[in-house]
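Have a look below at one chain only, the form predicted alone, in C-alpha cells format.
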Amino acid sequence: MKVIYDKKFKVYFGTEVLGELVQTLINKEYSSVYILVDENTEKYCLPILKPYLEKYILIRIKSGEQNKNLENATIIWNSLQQNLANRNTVLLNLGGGTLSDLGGFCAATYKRGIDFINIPTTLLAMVDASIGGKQGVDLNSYKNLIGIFKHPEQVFIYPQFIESLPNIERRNGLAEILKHALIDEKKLFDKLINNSQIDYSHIEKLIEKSTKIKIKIVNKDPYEKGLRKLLNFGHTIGHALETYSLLNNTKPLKHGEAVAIGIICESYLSYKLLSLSLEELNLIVQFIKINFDKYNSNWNVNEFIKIMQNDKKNNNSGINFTLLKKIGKAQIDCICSTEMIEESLNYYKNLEF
C-alpha cells in the first residue's frame, strides 16, 4: 500500500487499502456508516468491501451521469435525515464519478457537512473525480452547474475494481490519463502512444501517475482561480458535447467518451492558433482513435454552440479553453471564435476511424 498523498486529505493507493479504510473509520469514532452505492456497484464491488465492514446504511441510486441530479440528491438527503445522521456520520462514496461528485455534494451540504470518503470503482473515478475536491450536480442536463469545492476526509484507491469493469468504463478514465499527460508531461504521453493498446490488468504505474499530476496542480490553485484551469483541457467541447448527447442521445456519451471528442477538436485549436505541431496533433488523433469509437451524431452546430456559451468557465470575454503550446505545456485562458470552433468540430467529424 502507498500514500499517494498526505496533507489536505489522505490519498492511499494497492491492494491492502480496505484494511486502511477499517483502521481510518475506527480511529475517527463516527457514529454511523453510510455507503452510497448503484447498482453495479452494490453488485460487483460491494461484495468485496463488505466483509471489512461491521454495521453500515445502504443508500441505492441509479447509475450514470443522467443521475447525477437534484432529484437524486434529495433521496440521499432524505436517507440520511430519515435514519437520524447526525454530524458525526460519514459517507462512503462507493462508484465512479456520479457518485463521488452526487456524494461529495450531499455529504458537504447535509446538516452544514459531514465527513465522506471516496473509494473510486472506476478509472475515471480513479484518476479524476474522486481527488480533485469538486463537489456537484447537473442542471437540466447541463454539467455541474451546482456545486461547491470541498475535499473528502480520505480517498482509498483499490486497483482490482477495475476487473470488473467493462471495456467502455476503462476507457472513460483512459480519456483523463491522457489529458493529465498532454498538460503537464510528455514523458507520460510517450509511455502512452508507446503501448497504444493498453493493458487494463497492469495499469497500476498509470493511476499513480496521472494521480499525482493532477493532485500537484489542485494543490497549487484549488479554487481555479488560474493554474488549475489547466484541468479543463478537452472539457470545453467534451462537456458540451456531454450535454449534447445526453439531451439528444437515447444512449448518451460516457464522460471519458466526450472528453476524448473534446481533446480532438480542442488539439486541432491548439494547432491553429497556438504552436502546437502537425506531428504532434496527429499523435494525439491517432491515439484516441486506437482506443475510442467515432460518435457519428449530426450535431446541430447553433444548438451546441449555445451549451457552450452557458459553460461555468466562460467569461465576458467569450467561450474559454485551455489549449496546447506543445504536448506537455498548456496556456489557460483562450479565448475561440464560434467559426473556429465550429471548423473544429467539422475536423472531427471528417476523420477516418
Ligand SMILES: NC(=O)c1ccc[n+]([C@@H]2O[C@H](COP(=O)([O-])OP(=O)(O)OC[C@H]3O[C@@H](n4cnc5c(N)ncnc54)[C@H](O)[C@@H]3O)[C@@H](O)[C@H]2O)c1
Second form
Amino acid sequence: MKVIYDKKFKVYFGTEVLGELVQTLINKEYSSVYILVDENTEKYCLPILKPYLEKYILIRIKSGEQNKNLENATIIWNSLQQNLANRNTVLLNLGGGTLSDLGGFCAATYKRGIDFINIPTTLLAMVDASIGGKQGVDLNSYKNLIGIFKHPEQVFIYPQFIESLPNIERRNGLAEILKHALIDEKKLFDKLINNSQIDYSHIEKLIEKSTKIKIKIVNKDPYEKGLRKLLNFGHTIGHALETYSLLNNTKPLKHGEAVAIGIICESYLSYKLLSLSLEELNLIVQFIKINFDKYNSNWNVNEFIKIMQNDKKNNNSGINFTLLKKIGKAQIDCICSTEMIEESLNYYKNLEF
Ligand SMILES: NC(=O)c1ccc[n+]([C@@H]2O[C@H](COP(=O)([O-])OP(=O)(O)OC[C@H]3O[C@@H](n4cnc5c(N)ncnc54)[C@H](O)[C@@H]3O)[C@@H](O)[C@H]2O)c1
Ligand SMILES: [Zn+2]
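Output the form predicted in complex with the named molecule next; the form predicted alone has already been displayed.
Every chain and every other molecule in the complex is listed next, the one we just looked at coming first.
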C-alpha cells in the first residue's frame, strides 16, 4: 500500500487500500456508515468492498450524468434523514465521478456537512473527479451549476475496480489523463502517444502520475482563483458539448468523450491564438482519433455558444479558456471570440476519423 501524496489530501492508492479504509472507519469511530452506489457499482464493486465492512446502510441511485441533479440529491438527503444520520455519520461514495460529485455535494450540505470518503471505481474518478474538493450537481443539464468546495475526508484508489469497467468508460478516463499531460507534463504525453494501444491491465503508473498532477495544481489554488483554471483545459467547449448532447441526443456523450472533443477544439484555438505548433496540434488530434469515435451529431453552433455563455467559468469580458502555449505548458484566462470558437468547432467537424 502506498500513500501517493500528501497528508493534506489523504489520497491512498494500491492493492491494500481497502484494509486501510477499515482502519480509518475504526479510528474515526463513526456512529454509522452509509454507502452510495449505482446499479453497476452495486453489482461489480460492492461485493469486493463488503468483506471489509461490518454494518452499513446502502443508498442506491441510478447511474448516468442525467441523474446528477437535485432530485437525486433529495433522495440521498431523505435517506440520510430517515435513517437518522447525524454529524458523526460517514458517507462512502463507491462509484465514478457522477456519483462522487453528487454524494460529496449531499454530504457537504447535510446538517452543514458530514464526512465523506471517495472510493473511485472508474478510471476518470481515480485520476480526477475523486480528488480536489469540487462537489456538485447539474441544473437543467447545465454542468455543475450548483455546488460547493469541500474535500473528502479521504480517498482510497483501488485500481482493480477497473477490471469490470467497460472499455468505453476506460477511455473517458484517458481524456482526463491526456488533459493533465497536456497542461503539465510533456513526458507523460510522450508516454501516452508511444503506446499505440493503452494497456489497461498496467495502468497503475498512469493513474499515479495523473493523480499527482491534479493534486499539485489543486494544492496551489484550492478555490480556483487562478492556477486551478489550468484544469479547465478542454472543458469550456467540453462542458458545453456535454450539456448540448444531454439536451439533444437520446444517447448523450459521456463526460470524457465531450472533453476529448473539447481538447481538439481548444488545441486548435491554442494553435491559432497562442504558440502551439501545427505539429503538436496534429499529435494531439492523432491520439484522440486512435482512442475515440467521431461525434457526428448535427450541432447548432448558436445554441452551443449560448450554452457556453452560461458557463460559470466566464466573467463579463467574454468566454474564458485555458489554452496551450505548447504541450506541457498552459495559459489561463484566454478570451476567445465567438467567431474563433465557431472556427474551432468546424475544424473538428471536418476531421476524418
Ligand atoms: N469533481 C471533479 O473535480 C470532477 C472532475 C472530473 C469529472 N467530474 C465529473 O465526473 C463525471 C464523470 O464521471 P465518470 O466518467 O466516472 O462517470 P460515471 O460516474 O457516470 O460512471 C460511468 C459508468 O460506469 C459505471 N461504473 C462505475 N464503476 C464501475 C466499475 N468498476 N465496473 C463497471 N461499471 C462501473 C457507472 O455505473 C456508470 O454507468 C461527470 O459528471 C464530470 O462532470 C468531476
Ligand atoms: Zn473533466
